[in-house]
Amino acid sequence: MTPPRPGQVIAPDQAPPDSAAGSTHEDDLRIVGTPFRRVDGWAKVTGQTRFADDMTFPRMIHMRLVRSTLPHAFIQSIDTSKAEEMAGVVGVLTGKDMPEPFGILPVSQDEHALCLEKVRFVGDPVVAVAALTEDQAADACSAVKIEYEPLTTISSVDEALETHEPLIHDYGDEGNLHKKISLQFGAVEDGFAEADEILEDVMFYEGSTHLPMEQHAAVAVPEGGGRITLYTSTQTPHYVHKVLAQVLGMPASRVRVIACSVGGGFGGKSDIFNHEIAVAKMALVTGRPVKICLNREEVFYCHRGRHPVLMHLRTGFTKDGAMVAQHLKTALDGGAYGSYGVASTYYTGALQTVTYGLPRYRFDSIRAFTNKPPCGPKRGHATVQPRFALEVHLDKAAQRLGIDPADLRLNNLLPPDSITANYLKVGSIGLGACIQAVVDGSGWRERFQSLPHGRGLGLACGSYLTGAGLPIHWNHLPQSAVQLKLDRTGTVAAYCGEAEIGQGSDSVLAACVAEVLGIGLDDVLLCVGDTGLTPVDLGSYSSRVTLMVGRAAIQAAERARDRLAEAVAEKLDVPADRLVFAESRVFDSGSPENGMPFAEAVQQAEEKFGALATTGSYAPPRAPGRYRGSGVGPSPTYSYSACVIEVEVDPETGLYRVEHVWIAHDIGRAINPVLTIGQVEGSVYMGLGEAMMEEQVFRRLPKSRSSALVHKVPSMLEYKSPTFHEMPPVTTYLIEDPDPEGPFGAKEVGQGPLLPVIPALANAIFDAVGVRIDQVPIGPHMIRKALEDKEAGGDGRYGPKSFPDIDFGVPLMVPTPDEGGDGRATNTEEAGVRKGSGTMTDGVRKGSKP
């Protein structure tokens, strides 16, 4: 078969559905599917884009934070008197000035803008100081004296399991365990009894951080009428707005949050951060604009990155490679605070079922509190770690069963329009075409297991959300909304709360509006990410923006088009359904010369109806699951990816080099193929970084349980990420099978392509030198140790030896669809899901979902 071309858009054999959202027919699309210049591109390449640290205001002062030097301690006293007397100092704040706790999830309200009684990691903020210059503020911070009473430091999941006193927090499921989960779908042990082969693995995935080019920054400006405006580098302006009002004790109508252009987020700016609240409070106290820009070391302390996860995976297979049952156990090191941690814990198991057919499934997990910077969401939120485990596990199964790894995956693909064992509704699946593209492109059939010793190919797959199913704060409101204002000049202003974080969401919004109305991208003016002017959008996370904002934009544009068509049809004396909107005109499809410019059409409609404005909104369909935890994992649709990596390994040193990456992504439809390919290749880059070198790790000084637990690599000198030297050639294939749920059939591309990269590298190393590395990042020393073990008669494996003996409790039993279940837990009293219950059960209040 002829290999596909790099960058080729490939349509699977099946015809696309006629009902793809966005009623414009595929043949009529003018903008969608073409490589257009992103709407914010000119401003960014010419330096006109204003990031948060670029903002300046008259009388602006600067704020710095005093951070804890101990990982776990009571605060005995704080003396700010010397700092207050220093030149230029304008204001000083401590925790008592902002006592209200906060957190991104309703079930984890465990943070304070500044620590009140206790610090929980090195870098926890304790005091805020504002001065006329940033240097003066930094000098004054050095003059603040804080006395601590050290507490025992908990540095790992194992220590959290064995240490019940002191508690890092006074809430959680047990001791220093933040969350415990045990879910079972179907008769798992019966499935294992039917298996011909049972494979068992323990694997570890080290934590990593986001490493955005732009550091966190925020500027707070006090306004007249008791208002405050915060300009900040955030992915979630709506949630920052919500927490600011909560902690500052202000009416939400008096708080305005403007999300500046973000110079890289990757999940690291989707939390609410201490400095955003403290800078707003300082502005209110001083009556002056206040700016804070964190240094790079502080960005490492903010973290909220990838959880370190230890995993135990046990799967039963038939002789032909079909999976009959699986039991996954995960243990997460969550750091010092809750953040998104409850959701992260569920995510380490929730999406294991949406790629391959898995009829019976059990998932157990814990998340531990430790005295490190808190972990949270990073690109592929908490699904990257178990995907690494599963795809390496499948490679081992293929080897044991004598099946080609590509065929094992192709033979296990989940059918489209399925309900998984854990009640996730899956729509279109282009994974088969993805696998075929990278297999053909890489010459897999001819070259796998046939390359010279030291050279190998590895294959892996992945899947991810295209929009989270439930909002963080449970409600029935739309999750995205768009308002359009049509001007007599022919310009259309689009208002939306979405946050542009570099992924191209502004371009998606403009393209959807322009496509429906038949105008140019330059005729769409955007007002985005401003809680004072735009309708609510929940934020740039869970790959939700393209689908949700796109659907809302299309609805608003179609409503505007219908209003225009009614007025123009009357003027031209033609039926409205014969009108075409294209090339900034509205005209009769049967007689194209009979028409008018778009601007004149707007004037006709305004004359008939008055000022023109329309709205559109989107809320995802409800998923079928009805058990505790079912709110994590549902998505309107899922994306799929497949990757083949070629690697060269030096057996003498363990040093290796990635020679080529072939990756295919099921995009549904590419709104802009160039932006899409850029997102895919960005995922490849980040995935290789995690696979090869990136790790957020810590060390004790000196070695005692109450000593400082400090960041081992708190700068870009020590924290290693790939450079141009390490980045290999990448061949990208876009698989288009328009999905009914997506705008014009589009799915996500920002996160999913990262997932298969890491296990593909591990599998390629095995093909090259015959050893298994069951943890990441994969260092050359690990390969050497595995080779030495193999030479000594061992199994040639490097990785964790065992999984701790954890009491996960009695599993919540949920019948699978195959067993005729309705998705409701059989022990609902323990699940805390009694209808109408308003009591606290497992830390979940009525009105919120985990």
Contents of the next structure:
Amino acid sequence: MTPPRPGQVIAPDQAPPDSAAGSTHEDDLRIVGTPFRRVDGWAKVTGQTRFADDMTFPRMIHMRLVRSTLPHAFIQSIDTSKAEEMAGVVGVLTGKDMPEPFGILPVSQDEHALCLEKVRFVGDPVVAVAALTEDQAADACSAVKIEYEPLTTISSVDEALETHEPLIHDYGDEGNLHKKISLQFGAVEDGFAEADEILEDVMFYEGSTHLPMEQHAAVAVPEGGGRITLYTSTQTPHYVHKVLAQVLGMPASRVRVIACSVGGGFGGKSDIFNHEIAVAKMALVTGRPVKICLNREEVFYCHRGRHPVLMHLRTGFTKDGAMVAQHLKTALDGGAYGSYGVASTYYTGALQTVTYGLPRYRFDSIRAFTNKPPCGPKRGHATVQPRFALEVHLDKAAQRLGIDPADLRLNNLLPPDSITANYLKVGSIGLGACIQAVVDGSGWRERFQSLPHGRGLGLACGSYLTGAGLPIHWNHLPQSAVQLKLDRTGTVAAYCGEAEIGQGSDSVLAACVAEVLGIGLDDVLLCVGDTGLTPVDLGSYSSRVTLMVGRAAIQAAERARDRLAEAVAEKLDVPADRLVFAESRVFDSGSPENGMPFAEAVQQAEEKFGALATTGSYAPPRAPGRYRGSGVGPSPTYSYSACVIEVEVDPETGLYRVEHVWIAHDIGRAINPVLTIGQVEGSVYMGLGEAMMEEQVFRRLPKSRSSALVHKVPSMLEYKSPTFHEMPPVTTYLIEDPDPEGPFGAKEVGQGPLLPVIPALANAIFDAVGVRIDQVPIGPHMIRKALEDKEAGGDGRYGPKSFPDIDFGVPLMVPTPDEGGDGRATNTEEAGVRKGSGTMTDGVRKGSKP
Amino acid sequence: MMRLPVFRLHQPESLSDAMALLASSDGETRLVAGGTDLWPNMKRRHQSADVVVSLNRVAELSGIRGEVGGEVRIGATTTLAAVAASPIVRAAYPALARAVESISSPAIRNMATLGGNLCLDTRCTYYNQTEEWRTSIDFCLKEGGTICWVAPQSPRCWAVSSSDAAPVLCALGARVRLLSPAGEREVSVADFYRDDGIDYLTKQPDEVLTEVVLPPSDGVQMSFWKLRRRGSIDFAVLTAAVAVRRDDDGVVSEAAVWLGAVASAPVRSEAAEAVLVGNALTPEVITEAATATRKVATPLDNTDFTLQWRSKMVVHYVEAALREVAGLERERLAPNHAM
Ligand SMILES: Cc1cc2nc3c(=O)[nH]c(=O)nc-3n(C[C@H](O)[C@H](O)[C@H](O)COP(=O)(O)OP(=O)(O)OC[C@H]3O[C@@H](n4cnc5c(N)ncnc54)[C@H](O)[C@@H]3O)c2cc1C
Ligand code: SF4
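Switching from the form predicted on its own: structure of the form predicted in complex with its partner chain?
Let us now look at the entire complex, which starts with that chain.
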């Protein structure tokens, strides 16, 4: 078989299913599926795009924050008197000015815009100062005097487990544990009893941060009528809007949030941040526009990045490599606040079931509070760590069982349209085609285990959500909506709350509208990410935008098309179902010359119906799980990816270089192949960064000398992220098998392709030099150590030795679909868990103040 | 954004004007050339100044004079980009070209100068941080504190000499010219440094480095290897610079083996040189010489990478540099991490 071409689109044999979401037949599509120029591209390359820091207003002043220099302490006193008298200073705020707690999840309302009684990590903001210039604000910040009473600091999960006093927060599941979960799906022990081989692994995934090029910035502008507008670099204007109103104590109708173009988010701009609230308050207090732009070090303190996770994985296999039961334990180092942490905790277990058949499954997890910047969602949100563990674990199983790692996976693929042991409903699965593409492309069959010592190939897979099935604030409202306004010029204005963070969501919105209405991309005028003008979209997270905005846009456009068709049909005297919308015209498919320009069609319809506007919206289908915790994991559809990495390792030094990456992604349908390949390559880049070198790590100074616990290297020079010298050539295959849930069949691409990259590297290193590195990032010293260990007769492994001994109590028992389960837990009382499926909304104690 | 403090900047156009300004300025006065070290340090409040005298417009300090086979003089404010591109340097001192080409990034090399590189402040991961960060851990010896966080028992600072040009120039026996109101002097690059993280130069505060003087390189074979995390931008965590002269039978008559980024000054390995001199460059001799460098290098945990591994790499990198000089197949090191 000839290897596929790079960038080749591979369509599986079966005919695409009919879909409610736009046509999926390639012949009918003009824009979707072609590589078109992104609609915001021109402005970006010519510097016309206005990022939040580009915003400027008359009388605008500048704000800076004084941040804690202690990792854990009570605030004894704050003296701002000297700062207030300094040249140019206009306003000073402390925690007392905004005492209302907040947090992105209703269940973790544990943050304050400025710290109230306590600071919880070095970098926690305490005071805000605004002055005529940024220099004056910075000088005045240096004049603020804060006295602290230091507290014992907690720097790791182990310390959190040991330390019962002091508590970082006065809420949580137990001591300094924010969250503790135990879920069991089916008779897991029976499964292990049937196994031919049981494999056990302990693995560690270090934390890392998003490192967006754009530092967070926000500008707040007081407006007439007691309103306030916040321009900010955010992925989630809707949530910023909600929380801002809550903390400022203003009606949401008086608060407007505008998401500026974002210069990189990757999950790091999905929370609402202290500075966004403080800058708005400062604008209200001073009556002037106020700007804040964080410096790079502060961005490291905002964080919300990848959780460091220690994992224990035990799996029973049959002789031919099928999994019969699995028990996964994860321990997350959460940092100082809740953030998305409850969701993250569940996500470390949720998607283990969606790639390969797994009939019985148990999942235990804790998330600890520590005195470090809070962790949260980063590309692949908390599914990346257990995916690393699983895919390396499978590589070891394949080795133990004498099965080719590609076959082990291919033979045990989850069938399409399955309901998994943990009640995720999975639709189309293109994973088999993905594996086949990278196996063929890399010459796997001939080259795996056959390359010279020092060269190796590794294979791994992954899967990700195309949008979280449930909203953060539990309700039955649409999760995305689009409004279209059609005017006499033929321009269609599309209003939508989505936030363009560089991923191309504007282009997807414009393409869906233009495709349905048969007009050009230039004829669509976008108004997005503005809570004052646009209907709600929940935001750019969980890879939801293409699917949900796309579906809403198609619905709105189809409604507009129907109206136009009705008017045009009457005018041309042809049946409406014979009309075609294409080339910016509406015409009779029977005699194409019989038609009119699109603008004229709009005028006809306006004459008939009055001013024209339509709406569309989308809410995901309900998931089958009914147990507490089942809210995390469901998605309208899942994307799949497979990756092969070729690596060259120098056994003498442990230094290595990634030579080539082959990656295939099951995208359903590429709305724009160029943008999607860009997302795949970006994911490869970010995945390699995490696999090779990126780490958000901390330095604790000798306890006898100092209580310091600081970010080791909060700078772009010393926080190592690959440069293009480290970026290998990448061959991307898009696997197109349109999914009925997706717009034109599309699934996500922004996050999924990152997942297989990390384990593929670890597996490739094993093929190259025969040692297992069970943690990332993989440093050369680890390879050297493992090789030395092997030379000394050891097992040639580098990684964590053990998982802490934690009493997870009685797991919540959920019989699987195969066992006749109905998605409900059977021992809710005994497991001490509240009923219902909500996870992020209620059920545990609220923060310091409700 | 991190902002520069307020100071007065002078941009004289002649060396005499610069010297006059240095002599007449009130308050703390500093020199700047490319500013790629000084400005970040001032933003982070490591270094302060009331007055900064820029050498950038002093034409007589810039340029490369001499020819291949003879003595070559490089003006202090010649940019790193110009040094790396110079046909004379590339032909006569390829190891210097390679070292300079490896420094930071193309954009920085267009601003940065050779003189500035030699005067580069020593570095330490406990020190090259913002003022707020340093307040959090408390200031160390290098900033007037009472403790070295890397070696808490130590009375001295161990910040790392991070100039990539320095070890090569030491190995080549280069000299620097220094001008002050008291007159002019020349000193070997080796003697320009002191193994002390705080007081790392023997240069007097009122001395201006005007020129680097390279001896003729006839018959000298040289190499430079650099270890760092990434193929660009990063400072070295270890460099090996070697220069060797061999007689007609291939026996080494002169050898210089220098290490960079493992101490507060470039470090010479006389033991390795002794192994080489009088011997042919066989793989065995090279391994023995490389192994002999182990004792002189005592890096501490204040750079990227783990300390133990970095220490072990010293031998590998010296070996690789010497094998390259000997024309032997070099160790199979991942090429992104060296040249
Ligand atoms: C991201 C980054 C990466 C870097 N990577 C490397 C690297 O890999 N290797 C490396 O060696 N360096 C590196 N550097 C450091 C620096 O850029 C270079 O060493 C550069 O050559 C310094 O030269 P400059 O002219 O910019 O120095 P300046 O900043 O102008 O000056 C540096 C110091 O030297 C003094 N000085 C300058 N010229 C003279 C003179 N003629 N006489 C007396 N004193 C003088 C100044 O007063 C100042 O104290 C890096 C810097 C950055 C920001
Ligand atoms: S070596 Fe010690 S004294 Fe010197 S900068 Fe580092 S911590 Fe400070």
